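Read the single chain below, which is given as structure tokens and is the form predicted on its own.
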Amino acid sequence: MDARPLVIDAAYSLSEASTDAEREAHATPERWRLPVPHYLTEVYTWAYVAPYVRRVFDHQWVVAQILWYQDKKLMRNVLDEIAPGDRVYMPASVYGEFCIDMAQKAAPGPVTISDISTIQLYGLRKKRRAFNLKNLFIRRANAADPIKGPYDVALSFLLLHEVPEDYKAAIVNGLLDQVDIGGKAVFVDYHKMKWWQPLWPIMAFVAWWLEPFTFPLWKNEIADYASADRRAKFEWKKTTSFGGLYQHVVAVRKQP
């Protein structure tokens, strides 16, 4: 489905002080002017777009609390899917140490991370400088229109629950299209909890109040967002953890 009707003009633009970030984060003048999706400014300005968000959220201890201290396990499971030298792509930045760890694990392979939020791009640039991540490439892009591959690992990390349904389909299909033969697409996200998971009422309230795009993932399989022809090209494996709250889906591209 076409995600373009959901976009509006960007609410925040790169300042003169971050001209260097603009030059490295945007491949073409057209990408400089890419609009911020409408849903992002309506639902997630508080988390990803407002100027203060990095100071509040971009700390591993904050990420740990948001993820009920399952952050290290979720990150480790993804890092286990990456081998040194792999070409890796992730269509949205994440807070904390994960982007750093991923670039270090894949080195010397190139790791490309894109985002549509200027604040997130600037944060990535600071991490690249601080940790000398020469293999980390930063680009501006809408998650529904990924940077072209091919890649050995294409990764969606806690992204799908933050986007509308047509974006979910566009992201899943877009990432699958960029995976090389023998490569894999990895999806980590929320999942319908077991009946005995004590966090049921808390997570349901959080989803209703702050993250309304989460609910479809409680009833739909991530593989079902892929078109039938794309889905058939991959071997799919799904595991869940923490009482079903999280899912880890790996799709490996078959030989033709």
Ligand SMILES: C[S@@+](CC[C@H](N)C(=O)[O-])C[C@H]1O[C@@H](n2cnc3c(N)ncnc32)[C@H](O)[C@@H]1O
Contents of the next structure:
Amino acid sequence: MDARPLVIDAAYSLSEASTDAEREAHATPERWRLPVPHYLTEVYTWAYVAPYVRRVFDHQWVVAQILWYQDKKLMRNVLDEIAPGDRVYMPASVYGEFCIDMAQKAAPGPVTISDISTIQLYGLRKKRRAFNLKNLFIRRANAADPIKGPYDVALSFLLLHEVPEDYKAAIVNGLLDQVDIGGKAVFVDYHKMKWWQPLWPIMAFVAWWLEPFTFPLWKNEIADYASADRRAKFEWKKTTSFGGLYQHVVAVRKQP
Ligand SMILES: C[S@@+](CC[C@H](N)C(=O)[O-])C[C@H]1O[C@@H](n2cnc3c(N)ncnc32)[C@H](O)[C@@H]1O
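Complement to the form predicted on its own: the form predicted together with the ligand:
Next comes the full complex, this chain leading.
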């Protein structure tokens, strides 16, 4: 079994960085000093960085409203991909009960969740304590430079539509690199709606107003953010739901 990353995990030189994702993900070798990416403070302080965000958003009923009550279905579909004992990784936290459910489903397998926002890490630690999630490991990391695996399941849940294009590519490629042979990467995100989806104008307005990095996911396949050599090492399957608003992509790593 060769589960080694496709890219050799060599010490990274900042002078090699050509994109924001590379510069910000590798800014210092000590992860605790990693800066919050520029796009996150510029576009998403109100949602993920400001001190009040957990009080406002970190409730399942709020997540349900944001996701038009599709939250349980989207999350259940992901939990169905996880078997007890699996090694699971998610490079960005999710509000509500999802992180708790995931840790409980994978137990006793280790579930690693990383995030770059201090308040999100604080919220995760509170959940770990409150629900006694001994198999949940919480790390500070930029999703563009994920915590090293290998994992049975590496999961990006509604993250890609919130990040610029260079980040999308870095996250997709970085996650694929951490998947063990036979394991899978799972991407849940927004998608181009069918013309008849009545929420079309509302969601287009929300994307334009609050989530500008969403639009490329309406025309690009998530698989196309992977480099050709990585893409070929996985079996890809995409399903959409709720009039095409959401996509669920599973990439299973083939035997070499
Ligand atoms: C997964 S996304 C959105 C999930 C969903 N909207 C919810 O209900 O929470 C939100 C998380 O991504 C984190 N995040 C965004 N960009 C990141 C990056 N480059 N590295 C690590 N975490 C990031 C934010 O701090 C936030 O906690």
